[in-house]
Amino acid sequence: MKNKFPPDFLFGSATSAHQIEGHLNNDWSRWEKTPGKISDGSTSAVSADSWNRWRDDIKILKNSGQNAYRFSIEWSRIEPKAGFFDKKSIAHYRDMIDELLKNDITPMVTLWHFTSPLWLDDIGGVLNRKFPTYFSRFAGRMAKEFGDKIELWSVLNEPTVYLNAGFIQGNWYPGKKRQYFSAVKAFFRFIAAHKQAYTSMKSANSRIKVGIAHNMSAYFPVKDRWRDRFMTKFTKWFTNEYFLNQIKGELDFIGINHYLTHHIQCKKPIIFDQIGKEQDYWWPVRPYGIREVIKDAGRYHLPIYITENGLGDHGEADKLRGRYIEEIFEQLRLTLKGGADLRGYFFWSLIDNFEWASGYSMKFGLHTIDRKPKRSAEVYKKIIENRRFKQSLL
């Protein structure tokens, strides 16, 4: 019994509306039409067509034994004009949520996954001083509409990743490079937006659980010497902890999006990685890092969910992903054995999709974009069916 999952553990997958739904009209869909913005020249115009094929998505969740699904409600569909809430779009998501519940699949909803309505983009987007007010209005309405059906809400998705890619690196919307002042300004807009959304959502429905999907990388010192340990601690505080520290009073759980593990030294280059096995994005494959971020999140004494974790593997053979899932769940076994309050795991992603500036060149899905299962989908299914960690890993 010691190697089994808790009976109420959530085994799920994650997606976002912009990456799978298609047929959208938001700030990202407008920006990506400009030549050169997306590496493979594609757009999200149709993507996986999940706006129309959401029943197929639920079917593959059910067939693979998953009991949870994290997805986003697209703000631009719900509020296409400031203050106007589209009843047809609300009804569409309600039908989808009802079907998930009918199939005993627990929904976790994200309200902001990198995209905003055009009317907001036209007045400055997340930099507008009223962004927190506008967003909390939308968040409160969603809690009112769906709070009786949905308990778990990851309000913001990876705000710090968005700031780095959009305002520092400049390869994501809004495409501003080295705009440090704007990045800091937006950073505090997001903090205010989360806090105000928490209040408005709890006012609408006090039973719901409100959290965040926060990107957390794992960091280890290159050498066991004080300067490398200091730099590692500082890097962790700056990238992982500072944002959480600002909103910890308005969190019912912590959602962790984990992809990267780095080794840090107190000299250039600060990130000193000797890369072994590589996935897409040239990211190193280091499953052991997930234990470190769960341990760090445990200091907040809140329930923890892995809201995203996955591996880009564009090869048809799907060679890396299956073994990676096995190795990740071995780390989760050790984490649970150590007493962590880990409630669930959402793999990124259910299906291949539009991966932002990389277009369709990145493959994170357990299934292809036309819903065909990959070998890794079978690995995940077997873990779920056994409700235990594979014997070969014990």
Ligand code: BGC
Second form
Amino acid sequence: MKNKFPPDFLFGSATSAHQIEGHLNNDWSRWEKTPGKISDGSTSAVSADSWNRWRDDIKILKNSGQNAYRFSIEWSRIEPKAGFFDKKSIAHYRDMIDELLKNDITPMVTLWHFTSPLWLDDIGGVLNRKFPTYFSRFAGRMAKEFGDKIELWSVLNEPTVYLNAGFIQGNWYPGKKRQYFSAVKAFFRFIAAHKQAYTSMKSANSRIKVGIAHNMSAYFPVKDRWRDRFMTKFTKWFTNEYFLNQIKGELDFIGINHYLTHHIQCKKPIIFDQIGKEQDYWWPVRPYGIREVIKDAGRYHLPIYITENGLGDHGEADKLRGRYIEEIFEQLRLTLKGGADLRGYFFWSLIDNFEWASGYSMKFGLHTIDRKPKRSAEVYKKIIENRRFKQSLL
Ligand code: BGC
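Could you give the coordinates for the form predicted together with this ligand, as opposed to the form predicted alone above?
Below, the chain from earlier opens the complete complex, with every other chain and molecule after it.
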């Protein structure tokens, strides 16, 4: 490994439609209206208004030196009624994709980022037996429309996180608590949805690469003793590997969403994190975990992208985020040096946005909602400009 990033390495950031576009009418936007669901009482009604301001988003991508953008195409806009595909919305996304390409920004597209159209919600949402069929029809259509312009598709975003938050913790839509049976049912629906989408997308355009944005936390044993090591292995298998193992035959790349690093022990509490003062909210800042998850994903022998990584930092000075990015890139340097097939990195997120049940209280952006760059955007820009690992570390 030389001292520079590979020439075609993608340096981007990520967003999702529901979190930035505003003006949506899907299952989440209906749910948000019930008081008490969103901690700061807000809704996604306008959010960052990217449905109207997408050109500004492309400008800030360009100004911060990025060459890639991961975003989602909102299913409820494209197919507002079952089987009816809205030409205007398709044209809207086409304009946006063309503008990205004109600016030499490689798009990566997600087709399901936690939200579904109302017509699907009305018949049971992701639990409906036909969810995989409906989803693959939509996915196939998108591959047909945009497959000549977009190569990289991180089709489903974090199904396992959604299952936990929506069916077990109950703090996300559909707001069910401890519904283990439904969670398992939905788990298998997502597997079928991915597999069927893979087939329909590939038959629409065989050149595209179909992947996933899969949440992978890093786990380390609290102590180097067999029971902690066993528990760590089990947790990893259950949360990171099991889903991937089911779909590995239908994957062209692995997208990793990585945020958390935990220390595991074989007694309660299983997660034994000594959380330092450095964190914002309850998220520990531990950049070293990213290497571990890339190493684990390497066992599948597929190209790897970091499809999301970042942290909530609501401090005015934006201190944690800038330092975190630097440390993360030091970890990526070591990973690449070790021979990992890592092709790109997408920071979460381009702009502050609607952070699901936390509303606007958690801030993940390199830019404010008014598109003003924060200090961390400058840090990221410098790393990209140099395309170089830190001199002192070579
Ligand atoms: C999700 C994003 C979310 C981010 C920060 C990921 O789980 O894909 O939608 O905003 O984490 O919480």
